[in-house]
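One chain is shown next in structure tokens, namely the form predicted alone.
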Amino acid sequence: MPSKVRAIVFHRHGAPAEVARCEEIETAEPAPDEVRVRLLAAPINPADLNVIEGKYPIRPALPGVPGVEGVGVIEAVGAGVTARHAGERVLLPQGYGTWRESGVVKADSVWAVPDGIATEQAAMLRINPATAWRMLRDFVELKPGDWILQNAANSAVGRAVVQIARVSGWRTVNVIRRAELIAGLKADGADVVLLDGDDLPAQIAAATGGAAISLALNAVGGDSALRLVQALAPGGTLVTYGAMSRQPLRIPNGLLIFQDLRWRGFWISQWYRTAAPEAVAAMLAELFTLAQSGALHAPVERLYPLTEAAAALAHAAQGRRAGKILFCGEAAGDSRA
């Protein structure tokens, strides 16, 4: 029998705090190959806001429930499900719309979360840390001691890059725009933190002793991305995963011809769509291990119930926050830390 649960729903695209509201929607009992999951925590990512605004490549049918990631607890399993069990914490699948109290998903689309990981940290593992993990491994073969460049280093992906690089034996040059962010990045393990500016390539050369750098990660675009590639060694690769400046990439002919630089893009949603289940499982196992050890963590500024959708979305849209904003379920306090 269908039942009613609360969810964040938007009926039209627009400013998230204005068009997304907490409403009641129907949910059903799980089919033989499904499980019903209850929300514990789900972050508000920039991509979620872009989906509501209608500015993201993925557009759910309207009315839609946003939320690209999160963690829940299994409440019930279908008659044919043996690999999952009630009471198990799981990562919620992409495309489900995680900002809802409860819902039904395929049993093979969720991943069990081991004990020793706080619920809020588990809720944030599947997008930003996964993006960092894949970019550090899929484009350039890095050796211990190698340097990596990145702008937007204070972003969720940027902080994950710093933390993963630290435990992997790689060194990071982290480019930011505000001096007050330096201490936090250093605490995360950043080797070098620089303020962006016209002299950035010279700053990078001085800070690294003129090291040959083969990988740069770009979430800004425009002049900031150009300054990163100007600091790359011949044959180096710039991976773009965001465009915070809303400015296009500038690709000088000379860098292509004489430096033979590579310009690549990365989107974790596309990776999940094409990756083998074994590859996804292997990556998540590594991220779980890092989260359990405390080596991988993201700051949380505030949790909101689904009923406070407008306040949560307005808060998430603010700049200069100290951490992520998350929606929480009634049992989000079960951290398993």
Ligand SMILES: NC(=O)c1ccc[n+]([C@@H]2O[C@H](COP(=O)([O-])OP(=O)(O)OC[C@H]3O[C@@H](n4cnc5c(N)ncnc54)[C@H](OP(=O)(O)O)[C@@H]3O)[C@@H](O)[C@H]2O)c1
Second form
Amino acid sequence: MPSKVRAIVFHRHGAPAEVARCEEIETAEPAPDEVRVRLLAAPINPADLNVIEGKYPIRPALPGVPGVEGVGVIEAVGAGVTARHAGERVLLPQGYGTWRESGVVKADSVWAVPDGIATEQAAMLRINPATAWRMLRDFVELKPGDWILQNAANSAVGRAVVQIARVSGWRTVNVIRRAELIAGLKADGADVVLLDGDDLPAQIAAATGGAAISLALNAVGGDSALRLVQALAPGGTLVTYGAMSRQPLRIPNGLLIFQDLRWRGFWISQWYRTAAPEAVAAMLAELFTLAQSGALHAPVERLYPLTEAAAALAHAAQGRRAGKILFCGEAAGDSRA
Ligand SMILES: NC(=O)c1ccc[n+]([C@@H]2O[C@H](COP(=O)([O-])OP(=O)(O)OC[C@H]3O[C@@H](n4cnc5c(N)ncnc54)[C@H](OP(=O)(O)O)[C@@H]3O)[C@@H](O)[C@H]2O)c1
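Would you mind generating the form predicted in complex with the named molecule now that we have the form predicted alone?
To see the whole picture, the full complex is given below, headed by that same chain.
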């Protein structure tokens, strides 16, 4: 029987804090192949803001419920479901719209979250650490001790790059725009942390002893990306996965012709769409293990209830945060850590 639950809903595209608000929507009982999940925690990622703004390749039908990832607890299972059970914590699937108190999803579209991982950390695993994991494995064959270069290094993806590189035996040059973050990133395992600026390529060469760097990860674009490629070795690869500055990439002819650099892009949504289920399961198993050990963790700035949508969205849209903003369900606090 349908019942009402709270959800963040946007009826038109625009500034997220203005157009998205908490409303009551209908939810249903699970069909035979579905489960009903109650929200525990779901982050606000930059892509979620872009979806609401109408500036993202994924445009849900309006009115829409945003939220590309999160964790819920199963509260009811369909008559034909045997692999999942009530009370299980699960990662929520893309395309569902996670910023809702409760909803139904296909039982085979959720992944059980093992014990030993705080709910908020599990809620942030499927997009950003997965993006870091893939970019470190799918473009360049890295050898132990190799250097990786990245900007926006204090972002959730950037911190995951640092943490995964550390346990994988790779070294990182991390470019940021705020000096106060240097100590925290080093504590996370960053080998070199530099402030972005015109002299960045020279700073990188000095900090790494002129090491040949074959992989750079770019979430900023514009001049910041150009400075990364200027520090790459001939044949090196720049993987662009974000455009926080909203400035286009500039590709100097000489860097293409004389350095044979490779300009690539990456989108985790596309990877999930095309990856074999075994590949997804294998990657998530690795990420769960890292999260359980504490090697992978993302700072949280603040949790908000769904009822405080405007404040949460305005907060998430601010730069210079200390961590992620998440929505939490009423059952939050069940950390099982
Ligand atoms: N392609 C994919 O599959 C994929 C997957 C995940 C994420 N992403 C993208 O990756 C980027 C980072 O996502 P996230 O969730 O990790 O971010 P986040 O944790 O929300 O952090 C945002 C980062 O962007 C930086 N930033 C914001 N505005 C900037 C500007 N104008 N110039 C330079 N840096 C700026 C911030 O620096 P301050 O802290 O100094 O403000 C911070 O490092 C986003 O663009 C996101 O859409 C892409």
